[in-house]
Amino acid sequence: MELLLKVESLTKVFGRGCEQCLSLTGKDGNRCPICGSIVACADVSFELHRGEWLGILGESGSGKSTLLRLLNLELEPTKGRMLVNLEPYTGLDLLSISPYSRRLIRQELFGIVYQNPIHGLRMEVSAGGNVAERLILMGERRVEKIRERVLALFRRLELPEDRMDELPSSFSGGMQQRLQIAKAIVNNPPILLLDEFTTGLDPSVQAGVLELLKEIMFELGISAIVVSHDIGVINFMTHRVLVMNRGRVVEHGLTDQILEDPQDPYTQTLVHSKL
C-alpha cells in the first residue's frame, strides 16, 4: 500500500515541561511530579496508507483528541515529525514549516469533522456557504463550478437542496454532521480526520451517517483517522487501530485482532467493559 503520512514521536506537553516529564509519567498518570506539566501525548508514531482507515481508541483523557489536533496542525507539538508522501510535498515535515504554510497545506491535505458541529461550521453562514467557503479558500473563483460541486455533495449526502440558504443552526444534529462532512470533503482531500463525530447522535441517525460516510470514503479513495471511545464505531469504520491510555499508545494492530484478542490489560478492560 502507498504510504501517505508518517508520524514520528509526536509529543505534546502542556506546561513548562522538564527533562523528566516523559520518564515519570504514563503508568501512574500523565502529570509530571517534578514540574506539574501534563503529558497529553507522548512519542506517538504510526504510518497511514492510501485508502486505509486508522482508528484511535481510548477513554476520555487518553490523549486521542490532542493527537488529532496535532495531526490537524492546530497545536504546536513539543516534539515530533509528520512526513508527507504526496506530491508536491513529498518528504516535507509539516511540523518544520511556518504556521502560515501549515494552514495553507492543511486546507489541501486534510478535511476534519468535529464532535461538535459548532467547531466545524460557521453558524452565521448559510449551509451552502459553509461548503463553498472551503473551495474559495483553495482558490476556486468560478461561481458555476462552486455551485455545481456544492449541489452534488448535498445530493450525495442526502441534504435538502432547498435548504442551502438556511443557517446550519436550523438543521438537526444528523444534518449538521452531514454538512460538516460535505465541507470536509468538498475539495477531495487525501486524508479525513474524524473526531468523535457520531457522539450525541441518536443510534438510528448514527448508523445512517456511518454507513453513508463509509460509502463515500470508499468511492473517493480517502484515507481516514477515526478518533473514538466507541468500540462499535472503531470496529465498523477502521482497518487498524491504536489504543491510547494516558497519552501513550499501549497497543496497536489490525482492528479485528485487537478487539477479539486484546493483549494489553488496559485494552482488555476497555473491550470487555463494552461487551
Partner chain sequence: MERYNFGFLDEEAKREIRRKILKAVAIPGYQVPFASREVPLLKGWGTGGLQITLSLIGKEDILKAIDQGCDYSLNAMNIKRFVRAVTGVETTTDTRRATLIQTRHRIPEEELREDQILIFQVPYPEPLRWVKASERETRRMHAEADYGLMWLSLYEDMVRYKEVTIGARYPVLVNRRYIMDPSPIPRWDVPKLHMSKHLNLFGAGREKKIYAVPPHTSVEPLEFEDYPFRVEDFSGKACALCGSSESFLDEIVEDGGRRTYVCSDTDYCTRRRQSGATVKS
Second form
Amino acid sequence: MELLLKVESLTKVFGRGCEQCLSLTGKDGNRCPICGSIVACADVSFELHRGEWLGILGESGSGKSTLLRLLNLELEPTKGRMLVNLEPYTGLDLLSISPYSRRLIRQELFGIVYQNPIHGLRMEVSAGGNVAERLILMGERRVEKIRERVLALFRRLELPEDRMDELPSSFSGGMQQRLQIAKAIVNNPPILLLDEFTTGLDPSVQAGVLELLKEIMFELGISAIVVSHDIGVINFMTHRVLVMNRGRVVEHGLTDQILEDPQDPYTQTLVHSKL
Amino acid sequence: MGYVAIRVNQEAIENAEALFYHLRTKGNSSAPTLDQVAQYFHLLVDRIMSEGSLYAPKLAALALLQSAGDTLESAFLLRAYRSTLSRLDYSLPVDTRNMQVIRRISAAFKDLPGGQLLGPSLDYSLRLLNFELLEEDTWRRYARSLIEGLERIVPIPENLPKLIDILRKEGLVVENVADRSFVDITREPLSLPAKRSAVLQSLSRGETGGLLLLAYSNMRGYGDIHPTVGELRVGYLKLEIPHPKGGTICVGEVKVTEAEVIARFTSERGEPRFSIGYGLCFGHNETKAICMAVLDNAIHFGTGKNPSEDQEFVLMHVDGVDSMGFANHYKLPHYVTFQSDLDRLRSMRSKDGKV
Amino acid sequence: MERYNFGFLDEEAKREIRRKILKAVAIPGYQVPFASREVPLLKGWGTGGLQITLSLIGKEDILKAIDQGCDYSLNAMNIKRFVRAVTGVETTTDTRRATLIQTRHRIPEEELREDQILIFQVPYPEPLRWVKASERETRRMHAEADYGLMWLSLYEDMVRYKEVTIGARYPVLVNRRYIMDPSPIPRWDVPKLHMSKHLNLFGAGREKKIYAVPPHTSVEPLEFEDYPFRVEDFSGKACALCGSSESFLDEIVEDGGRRTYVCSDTDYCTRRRQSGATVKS
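Now that you have shown the form predicted alone, what about the form predicted in complex with its partner chain?
Once more the chain from above appears, this time first in line as the rest of the complex follows.
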C-alpha cells in the first residue's frame, strides 16, 4: 500500500518539562517526579497508508486524544515530525511550518469528527453553513454550487434536507455527529480523524452511524485514524491498531491479531475486561 | 426648494463654545481661582490627574474650570496636553515602603506594627449634610479643634513595615511576578496578552467608575475574589532620576493611594497561599486603588470566565477617555452610512416582503 | 498655539507613527498597532486620521478635510481649524489642489492622483469584530487567514435574506491576503480602492491601529459569484443641485416627507455647477 503519512517520535509534554521527563514516566504514571510536568504522549511513531484505517485504542488519560490533536495540527508538539507523502507536499514536515500554512494544509488534508459536537460544529451557524465552510475556504464562490454539494451530503448522510438552514443545536446527538461527518468530508480530504465520535450516542444510534460511516469511507477510499476506548468500534472500523497506555504505544499490529491474541499485559487486561 | 445645505460655519462652532462659557456667568459669583479649585476639590483634582495620567494639580484644576466640572472631559484635556510633552526621562523605581504616609489602614488585623493611622478621611462619619459648612469660618474651627489641646505630636515614621512583608516571611503569599519587564503603554501599543506592567499602567489611568463597575461585579459574585484590604496607604512618594554625573536627584514628589488586597488562596504553585492584588494611582482615591487591586488579582488568578477576569475585556474597556469619546462620536453625522443601510433594507424588503 | 510643536505631536511621536505607516504600506491591509496619542479631539472623532495627518504634514502641503463628503461639516471644519493652527498650512476644499485629504466616511468622486494621500478616520479597524469580539482571537485569525467565520456570515445572510446585509463598512480582501475594514465608506466607494493610483492610509486612534492600501493594490469586496457585490442603487435619481446621476447621493427628507437627492461630495457638486451643469427638468 502507498504510504501517506509518516509520524516520527511525536511527543507532547504539558508543563515546564525537564531532561528526565521521558525516562522517569511511563511505568507508574505520566507525571514527571522531578518537574511535575505531564507526559501526555511520548515517542509515538507510525505510518498511515492510503485507504488504511488505523485504530488508536486506550483508556481515558492514555494520551490518545492528545495524539489526535497533534495529528490535526491543533497542538504544538514538544518533539517529533509528521511527514506527508502527497503532492504537492511530499516530504514536508507538517509540524515545522507556519500556523498560516498549517491551517491551509490542514483543511486540505484532514477532516475531523470530535466526540463532543461543540468542538466540531459552529453552533451559531446553520447546519448547511457548517458543512459549507470548507468549500468556501477552498475557494468555492458560487452559492448554488455550495448548496448543491451540501444537499448531496445531507442526502448521503440521511440528514433532513429541509433542516439545512437551521441551527445544529436543534439537532439530535446522532444527527449532530452525522453533520460533523458531512463537514469533515465535504472537500474529499485524503485523511479522516475520528475522536471517540460515537461515545456520547445511544447504542442503537451508534450502530447506525458506524455502519453508514463505514460505507462512506469505503466509497471514498479515504484513510482514517480512529481513536477510541471502545474495542467494539476499533474491531469494526480498523485494519491496524496502536494500543496506548500512559502516553506510550505499548503494542501495535493488525487489529484482528491484537484483539485475538494480545501480547502486552495492559492490552490483555483491556481486551479481557471487555470480552 | 426645501433643501437646506448642511453646512456648519466657523462662526457657529465659536458661538456654541461662547454660549457654553456664558452659562457660568449668569450668577453673581466670581470665578474660583485655580488654587481654590485645587484646595477645596482636591479629591476631584486627584481623580482628574489619575485618569489623565499627568500629575499636575494646577492644570487639573484648570481643566475642571474649563469643562465646568466634567471629570471625563477634564481627564481628556490633561491627556491631550500630555501628548505634546517630550519624554525626557523615566524616574527610578520607587519602593513604596518609603512612602511618607498620611493615612494607613489594614482590615486584615486588629492592629499591626506601626499602627492604624486614620489620617484624613470621612469614612467613619455619618453621611448627613453639614449645614455648618455654609458658615464662613467653619473650616477654620475644624482646623483649630485639631490642634488645640494636643499634648504632644508623634511623628509618623519614615518607613512603616508592610503587612504583606509579614505574611511573605511566613511564606503565605504567592507572588504575581510572571513578568517583571517594563513597557510604557504611552509609547508602545498594548499587545495581548499584556505584560503585568502594562496591565497596572492601564488600570492606574482607568476611569474610576469603570474600575468600580468591573471590580464590583467580581466582588459581588461574577468572580470569586473575597478581598481583604491587607493594607491601604495614602501618602507622598519622592521621585528620583539618575543624575548625568552619577547618583540620583529628586525631581519632586507625588501623592498616591496604594492598595494591597489579599484575595482567596490559590494552590496554583504547590501548597495553598494567598494571592495579592496591587493597586496604585495618583492622588487620594481609595475606591480606585482598591478596585484596581481587585482587578489586578482577578486578571492574574481568576478563571478568565467572568468579564472582570478577562484581561482583554478589562483593559480594552476601562479607559475613560477612549470610552467617553466613542460614546459621544455617535452624535456626529452618519448620514452616508445610514443611506447605505437604508439601501440594503429597501432591497431586502422588496425581495421578501416579510423580512 | 505658539506653545505647541509644529504638527502638535512631539517629534518622537511623529517618527513612531511614520514608521508604523511604512510598515502598513509594506503589508497591505494588515493592522499595525501603534501607541496612539491623545489629540485635542474626542476619541472616535478622527483622532487616528488626525495623528497620521499631523505626522505626515509638511509646510508645503495643502490639506482638505471632509466628513460625509462635505467640506463644511462640523468635524471637517474643526480638523482643518486645528491643523491650520498648529502648522500654518493652507487648507482647501478643492480636491484637485489638496496633497493630503483627511476623510470620514467617503472617498471623493473624482479619481485621485499618485501625488495625493487619502487619510481615513476609522472607528472600527477590525473587520472580524462582528463575528469575533476578542482582539487576541481576531489577531490570530488574521495571522492564519482563518476567515471561515467571516465568509459564513455572508453565506448565512444569503440564505436568510438573499442578500448580504452589510450596508457601509463592507469588508474587502486586500492584496489577496488580509480581510480589511475599509472604514464606514458606502459600498459606492469600495471599487475606488481597487488598484487606486493614490495611497490610502487608515488611522484608528481609539483602537490604536494603522493600516494602508498602497497604490496599485488589489482590493476585492467579499462576494459570491452568483450574488455579486453591488453598490447603493440611485437609479432614476439625480442631484437636485447639479443634476449628476453618477455620484453618491444624500437623501434629504423635506417637510411633508418628500425626498430630494443631492451630491454627498460637495466639492464635486460645486465644481459641476460652476462649469455650467444644471438640473435637467
